[in-house]
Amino acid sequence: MTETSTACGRLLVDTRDNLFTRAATLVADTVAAAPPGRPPVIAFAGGSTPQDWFRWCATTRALPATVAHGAHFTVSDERHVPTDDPQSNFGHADRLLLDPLAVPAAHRHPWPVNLLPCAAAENYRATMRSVADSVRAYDLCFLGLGDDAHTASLFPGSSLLRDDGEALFAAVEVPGKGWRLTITPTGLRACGLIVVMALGAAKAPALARVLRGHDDLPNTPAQILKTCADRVLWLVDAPAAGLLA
């Protein structure tokens, strides 16, 4: 295991199982540290690595039973599809982790994809205001890293990187990908801890661009994390970190 500082946050390089254990510990610690009467809001990411982690948590029972009733759960970005759609980020979290944990329905907060995108974002903002700390978007926010260096639904060229209207959450139409619902740059800066998981050699070029490349936010959206680096932790395996030397 190695840990170093970068302009985008702390970088922890370790084995997959150790990284999964660290992620589970962060969830449990966030719940344990919450003030009485205010369960924290924990947002998961989409993608294959989170799905693997959900399955691992369910199989190993890595999360204590207190987590189920001790937090509110959501996802940091979502496709505008029903939760039973194979592309739904919340759908995967729901089936692979929240169901096995027996999380109460009142503590599950999918984006309201039954509404039109902009209305869904506004409705979600209201929901988060009702369950979250007034100054935070999420207490613990998990993110992924795309091969094109996007994170959440902040893709290269996204208008949200230029101006998000200081909204914590927004709907945005992504060319070729349809509508997305996502935490914004302002929202990321309003989070407690942000954890980015990037595993596998396929992530190495994007990770190197984000952490070692020149500043190019429009084309390397994950560099937005420089604006809140003191609260960002990267969980990365050796293959993903292979181009950082």
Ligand code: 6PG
Given for the second form:
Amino acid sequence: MTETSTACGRLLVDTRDNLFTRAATLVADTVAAAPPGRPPVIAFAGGSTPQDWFRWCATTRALPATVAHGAHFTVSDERHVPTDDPQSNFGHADRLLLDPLAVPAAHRHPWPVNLLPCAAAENYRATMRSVADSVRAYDLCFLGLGDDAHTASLFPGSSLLRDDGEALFAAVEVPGKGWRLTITPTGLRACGLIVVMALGAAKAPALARVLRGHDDLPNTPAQILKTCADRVLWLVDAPAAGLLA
Ligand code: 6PG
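In place of the form predicted on its own, the structure of the form predicted in complex with ligand 6PG is requested.
Once more the chain from above appears, this time first in line as the rest of the complex follows.
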């Protein structure tokens, strides 16, 4: 295991199982550190990487039962599809982790994809205001890293990278991908801790661009994390870190 500092946050390089264990520990620690009477809000990342971690948590029972009733759960971005759609980020979290953990329905907060995108974002903002600390977006925000260096649904060229209107959460139409619902740059800066998990050699070029490349936010959206680097932890395996030397 190696841990170094970068302009985008602390970088931890380790084996997949050790990284999965660390991620589970961060969830449990977030619940344990929460003030009485205000369960923290934990947002999982979308995409496929979290699904392996969800299955690992369910199989290894890495998350204690106290977590199930000790936090509110959501996803840091969502495709505008029904939660029973195979593309739904919350749908995967529901089926692979929240159901096995028996998380109460009142602690599950999918984006309201039954509403039109902008109405869904507004409704979600109201929900998060009601469950989160007044100044927080999420207490713990998991993110992934796309091969094009996007994170959440902040894709290259996204208008949200230029101006998100100080909104914590927004709806954005992504060329070729349809409508997405996502935490914004302002929302990321309002999180307690941000954990980016990137695994596998396919992530190496994007990770090198983000952490070692020149500043190019419009084309390297994950560099937005430079603006909140003090609260960012990257969990990366050796293949994904392969071009960082
Ligand atoms: C999404 C995501 C996205 C994802 C990355 C990494 O909805 O697709 O939130 O930002 O985290 O694209 O995805 P993988 O884990 O599948 O590589």
